[in-house]
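The chain below stands alone and is given in structure tokens; this is the form predicted alone.
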Amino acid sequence: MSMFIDTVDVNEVEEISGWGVVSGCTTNPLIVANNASIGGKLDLKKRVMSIVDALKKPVSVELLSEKAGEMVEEARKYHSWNREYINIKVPFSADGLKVINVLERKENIRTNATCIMSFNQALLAALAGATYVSIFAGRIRDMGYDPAPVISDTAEFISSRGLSSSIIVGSVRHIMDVNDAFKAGAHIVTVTPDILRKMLRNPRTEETIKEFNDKFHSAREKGMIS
């Protein structure tokens, strides 16, 4: 079980990896986009190389090609900026398996299957050996059915077939998002920092360690404790 963080922003990933609680980074073109009409323009490689730099943890890039020959070239210069940590995310289509099972099995280049929102779209992408199966929960939620099955479903098939694929279960939307996700059976669940922070945080913790504290500089200042 894992926790990935779902997000280009650099500073946020270098203080949350501070917590000891994320193993990899995934990213995509619409978290792209949006970070770079906050920030200005944005230097992928840069950005991506500063992420892998912070976190030492495999970090997902999606590609954009459609047809499976450039997705291929593609692919092969966002794994050359990192080889060692860089996975490459690839949108489930049929183009997208070939590109798949030719870095995989022919390159050694990991792969994400990303944009999966069914049980049969999910099991053609571990067959055809990827990495990571990105199982979108919130949209599939969208589409008004409930991701669990499709995630548990996914994880027996992989257990019962002796198949490598993690499932990632991305889309999240709430906190209670996660928790479903691994009760389902997902290996990893990738979040965004705003969730991240949520899962922290409730009130009774926070009042039961200020009623502690207060008690003991209470006690201290009476001299009842050296």
Ligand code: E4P
The other form holds:
Amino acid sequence: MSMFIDTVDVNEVEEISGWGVVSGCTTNPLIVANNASIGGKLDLKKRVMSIVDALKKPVSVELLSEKAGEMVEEARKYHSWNREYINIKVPFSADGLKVINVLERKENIRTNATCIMSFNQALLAALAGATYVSIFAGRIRDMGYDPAPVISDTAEFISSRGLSSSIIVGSVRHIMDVNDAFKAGAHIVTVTPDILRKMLRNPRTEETIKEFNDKFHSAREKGMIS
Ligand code: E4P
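Other form of same protein, the form predicted in complex with this ligand, not the form predicted alone:
So here's everything in the complex, that chain up top.
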């Protein structure tokens, strides 16, 4: 079980990678557009390369084209930026499956099948050879369905068939979604820096540390500890 970070904010990647808990990074066009609207003009290649340099772990970059031929060309371009760490996020569709099959089995380029909302889609992505199968828990819940069976059925399918895909659960809205995803069988959960920071916090932990330190300092001030 591992955690990825879902962001294109390099400062956050640099800071949080120091915690030693992040095994990869996921990005998507919406995250890129939202980040650009905060920080001015964003150069996608420079931004992705800064994340790769800061993390030195797998980084998913998502395709924007929708036809298989153009998608393969676009994938080759992103992969050429860094052949060791960049993998290609392929939006789920029939063309997407063709692209996953070609990239994984003919071009030795790792893929991340994305925007997956159902077990049927997840099993097709795994059979096509995707390295990562990204199930969007929050968006499944937005439609009124429970993402847990989608995750657990996919985990069972991958393991019973001896497939090599890893399930990434994304679209995480609350810290309990992380617990639920791992309990259902996710191999990886990708979360925003904001969710990662919320995972740190517990008022009882903070109170306890303060209680220990206050008592120690007060005893030392009284000369009881040298
Ligand atoms: C995961 O790879 C996606 O980038 C992301 O988690 C999507 O989340 P959203 O539903 O908040 O857009």
